[in-house]
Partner chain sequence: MMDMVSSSEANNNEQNARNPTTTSSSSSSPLPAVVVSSSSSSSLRGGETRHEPRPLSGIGGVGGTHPGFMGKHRMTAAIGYLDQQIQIIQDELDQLDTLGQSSVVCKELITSIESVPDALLPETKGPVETGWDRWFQGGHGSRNRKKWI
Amino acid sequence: MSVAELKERHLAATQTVSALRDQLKQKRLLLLDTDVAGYSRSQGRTPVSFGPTDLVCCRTLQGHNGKVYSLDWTPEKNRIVSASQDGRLIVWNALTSQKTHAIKLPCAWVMTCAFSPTGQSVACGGLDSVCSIFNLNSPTDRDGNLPVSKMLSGHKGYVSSCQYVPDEDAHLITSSGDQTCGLWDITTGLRTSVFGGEFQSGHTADVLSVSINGSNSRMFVSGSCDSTARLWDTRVASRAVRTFHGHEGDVNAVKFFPDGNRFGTGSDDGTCRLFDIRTGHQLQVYYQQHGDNEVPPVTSIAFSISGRLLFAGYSNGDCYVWDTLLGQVVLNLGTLQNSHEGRISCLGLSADGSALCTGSWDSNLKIWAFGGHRKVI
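Form predicted alone: structure of the chain on its own:
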């Protein structure tokens, strides 16, 4: 068979796949007779209301000299780790605003950071394609720097996101610009599984984010520049359990819903979406029309502890609080007093759900606490 014939057959097969994908999309749309917001309204549900003191900025964490790219809360003790363009990780006491550690990184181009479940160590990764682990209890070197306790090498592209497997400090999942995710054994420093890559069901572009299911830590979801999110089972690395379509831009953020049966996404297309992992269906689109027709990309998302609220950070400095049931914006932190002066790059909720932390390109982090008549939603 000649090269020309092969090219012709490949083109025909590609067109067939595209046509079948369009047919599937139409079939799915026919099945979706309603969404979460439509059903909630039909049941007479009303949106969450916020008073002027219900969610306020109570602290500004200043110390970075560059854009803040990533943050993570420890599961206990009210500590936060943040990663910045200045090439440092800072560990903060969220109650006192004090810095407990300032870690100078071997590679300044850091993109992500994570706290271990016990709070004893932190991980980070970036353009060096390595995930570095720091033990916070290790003695500092002669120059006062905390040494790297383990380097997880294997990715062929930048490390965009990392998350420890819940309830253990021994395993970690990373996502990368090499179109794969990896499961790592931190004790040995070895990558035990690769998700994607040469496998047909893997992502076809950079993977930007991962989220591990809190109810079943063997399941995790990934978001990619190929405009899809994919569900994976760590026991079956060869293929994705399910692929979720719908976005029309890079999927910058993914986050599991508190019950573990759904997950949220945030994308360059300016929308957040809610998907069901059991049916594969899109349940809701969260989109706010802007007057200037500019649609700011969604950079990061987090759910409140009940799942009723979805916090979404945007590239224009807005931080919307969505009512997940009714699909309405109930508050914009970007319009409140002491809000950020730049792009919201990352955000996260404390383990008990009582506080939200946002990080920005203005080099600051801010802690927002529930007050007034409600402590947690």
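I would like to compare: after the form predicted alone, may I see the structure of the form predicted in complex with its partner chain?
This part shows the chain on its own.
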């Protein structure tokens, strides 16, 4: 076939894809008879109501000398690892505010960090395109630094996000600026699978975040600069299980819903969205004007342990607490007393759901908990 004929075929195929995608969009719209907010209102649900001193900042963790970019809790107890522009990871006991480790990184340009399920190691990655593993029980070297115990190399772009596969310290999933995600065997240091990549049915731009399904660790979701989120099965690396369209900007954050059947996203378009993994439905859009007609990007999201609350950090320093059922903002942690003085770049919930940790460009981390009167139904 000549180049001209191939070009024609390419054009025809592109147009078919476009037409089919339109058809898909229309057909999906017909199935969206209601969103979550509409349905919840029809069922008589009313918004969560917080008193002025219900959710309070009960700890401020100070120690970083630069913007905090990422944080992660241990699956048990009260420890947090955080990563900062100052080129360090710090491991904190959030309850006592003590620092148990301060790890100077070989590459200062870190973007993400994660705690292993047993709490014995931490992982981090960034502009060096490598995911580095540190064993917290290792002896420090002559300079007092914790040595790298493993380097996971293979990505051809920055490592934007990493998460350990739950229940085991041996595997981890990364997302990268090279448009792929990776599943790694930490024991061997080798990449077991590459999700996406050239001519695979994967993301078509930088991948910015990943979240593993807590109920089924074979499934994970990724968010990308191509404005989509994709659901993956770790057994099938060649193509995504499903692609979720809707956002109109980079998808900066993805997080699985606690029940494992849905996930949330946060984007440069200023919205958060809730998607159902089995049907592919976009169940709800969480958007509210911030005043002055600005639409700040969403930088990070987390769900409370039941999923009733969605915490969303924005680039202007707001941290909205959304009632996920009613689709309304019920609190703004960014305007509370003792709040951060800069953008909130990362969020995470403790394993038992009793506390939220926020990390900010003001170099601090803060712990938020419910200190009001609790009514048990």
